[in-house]
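For reference, the chain that follows is the form predicted alone, supplied as structure tokens.
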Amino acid sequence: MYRQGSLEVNALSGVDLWVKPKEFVSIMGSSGSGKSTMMNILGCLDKASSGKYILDGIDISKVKDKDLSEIRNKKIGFVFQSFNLLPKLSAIENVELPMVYAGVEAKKRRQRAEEALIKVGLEKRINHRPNELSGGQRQRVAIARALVNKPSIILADEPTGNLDSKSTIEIIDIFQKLNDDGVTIVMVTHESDVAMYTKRIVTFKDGLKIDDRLVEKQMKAGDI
């Protein structure tokens, strides 16, 4: 719930979601429909002020809000439409901004860097800024940057929103591998046909979770 004006609004109402491990679900709706909120909550940006949240075993309804950032750092990894990459900083560099925060000694962070570099493909690319890469390479940098804390969940707000069909099947095709080692990923598309690559669809609307569905066949990236 929140204030507009004198008005207050749900945001969303009544929803019960479980996202089990190992998961790939992709969340759907138009503006306003509630999946950014639902996001916000899972993410630990917001709190919902009714009902309860448990995340890896934490009902998040109970933690002080000092302590979500140490939470949001460590159970979870976020990958975002714009890239959110420090432009300043090399590739690497921005990889283990996460751990700096998470107070991981350097030579450490180095090489776990390195690591989520190479598992996203980009080992010839670590020590170029963002402006010399391409919108596809910028965002393997912020999936790299979003696994080297080893999270419970990783949170995607539209992250194919900015590429090209090249890059987006790219892309999806590092998170479905991902998915296949078992890591949970959760994602926000308005784009049904790149929502048939996950396992699952949540669809919203007007804060209502209106649809939950299995993808009866779902499309493999590394087949196109």
Contents of the next structure:
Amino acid sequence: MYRQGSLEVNALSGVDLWVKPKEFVSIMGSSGSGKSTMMNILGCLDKASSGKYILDGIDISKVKDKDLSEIRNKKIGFVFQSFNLLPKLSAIENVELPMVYAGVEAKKRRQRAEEALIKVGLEKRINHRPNELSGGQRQRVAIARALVNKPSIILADEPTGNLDSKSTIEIIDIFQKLNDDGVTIVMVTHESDVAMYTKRIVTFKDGLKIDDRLVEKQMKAGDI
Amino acid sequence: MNVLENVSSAFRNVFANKMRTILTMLGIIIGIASVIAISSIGNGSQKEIESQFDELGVGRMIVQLRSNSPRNMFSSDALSYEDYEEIKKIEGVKLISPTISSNFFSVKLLEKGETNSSNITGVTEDYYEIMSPNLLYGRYIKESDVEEKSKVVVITDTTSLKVFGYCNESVIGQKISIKSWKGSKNYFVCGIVENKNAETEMQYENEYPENIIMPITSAQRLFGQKTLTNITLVAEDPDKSENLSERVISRLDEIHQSSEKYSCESTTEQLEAMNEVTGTVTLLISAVACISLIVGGIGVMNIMMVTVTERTREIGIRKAIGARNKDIMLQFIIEALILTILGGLLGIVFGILIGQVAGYILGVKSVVSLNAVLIAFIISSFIGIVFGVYPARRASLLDPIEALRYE
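Just the form predicted alone so far, so send over the form predicted together with the partner chain.
And the full complex, kicking off with our chain again.
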């Protein structure tokens, strides 16, 4: 149940979704379909009014609100459509931020942030600020930030929505490589051609899950 | 997130918007600066009063005719040498000296040929112990001087410098000329004492009269006057000075067959009364200045509210990647604290400077007390916390989903 104004709307109902480790799932649906609510619940930013959410063996519905931040910090990596980097911090400082809240010591933090930036191919721009980077590069910083605490799952909300087609392919390529390395990814998108690069497509409509199928022939971004 | 990291990132945020930071701090700066300036001026004048009393000798009591007596005064009411001898007999009097002083005489400065006005005080031997001056050379007035009406004087080191151009052992035994309407008379310098007010007097150059002490009998002859200015005494037991004061007054009333004409006040009481007045005035003005501190605090709160709103999205991002509510809270409180503490420190610096300048203009030495500085520092930190908590709490309670959506 989701409250919007004075009207109570059931954003999602009767949804049953099981994401296995190492999966690469895309969630599709038009606006108002409930996919954003789904992402908020998966991301522990919101709690479902009823039902159960188990992440990595933890029953999130039973976790206290103030402990959710730790779950978000350690178990979840967010990638947003509008990148959501802190403009005053350099690329590497943005990547370090989740580790700051995790209490990782400064030296180790820098080292792990560098490794993460190398993974997304941005080792030459670690000291640039977000406004000195292109959209694709910004999203790569965001992916590095999402990765850096080794989360159980990466949640990407329309990660290519603000990117041109070339950058889109680059970002998808990074996701696929990460997935090949064993990272679990759930990605919201409304572009079906982007969804074709994932392994499984779940479709929502009016708060209901209307379709859930495996992609027969996953496209490889690296081939293009 | 540890506090140190929070502090350095807060500094970056605070200095990212320099103009706004300075304007916000201005309220705190003005508030703290005025408190510091006022308290140091108040403190300085208090110290000055104390040193003046110190020169008079704290702990002693002064017997004199009441200036505000409701009765008519007659010449027979004036204090006489006989009164002194009677009071001396009263039990509980430890030291006693009659004094007679006048300002209408001038001293010839032999070397330069100039004259300067003088403040001549006639005393007896006990006066030395009552005032306990620092005797540099020679000796003080003795009982034999009083009996023989010796033409000897005790001068201060500053007078010696002015009259002889130097101040050492060789001044003792030299002549100094005192001019009255009867003409000049020469006196032998028998002792030199330290001028405790030399520093203050320096500021006023020659406006201060020379302080000269001589045997009371010699002074009576010089002035052509028998009556005493006052009688100075020290009680054996300072705690019983009130009791002694009553006995002295009733004895005088008895001798002169009068009432309500004499007073016998302890200088400590006077000092306390004076200090209380300056203290109250200082406190009152400081309290007014504190109002500007509160206004400054509200300014800080206002700007913190703006900052929180402006950075809603940042707060959302930080929360999404794992910042706890208390991390966000701490971040904004530290930013508010930096504003007020930095403002407080600048205020302290400006306050000291303003105090110096105002002190110079008012002719009062400004004395900055460590207490005032510490209190100012504590107050500015306190304001930071008090006025920072509400905006910080609002920031920490933002819903991450809403915050992330904020444009």
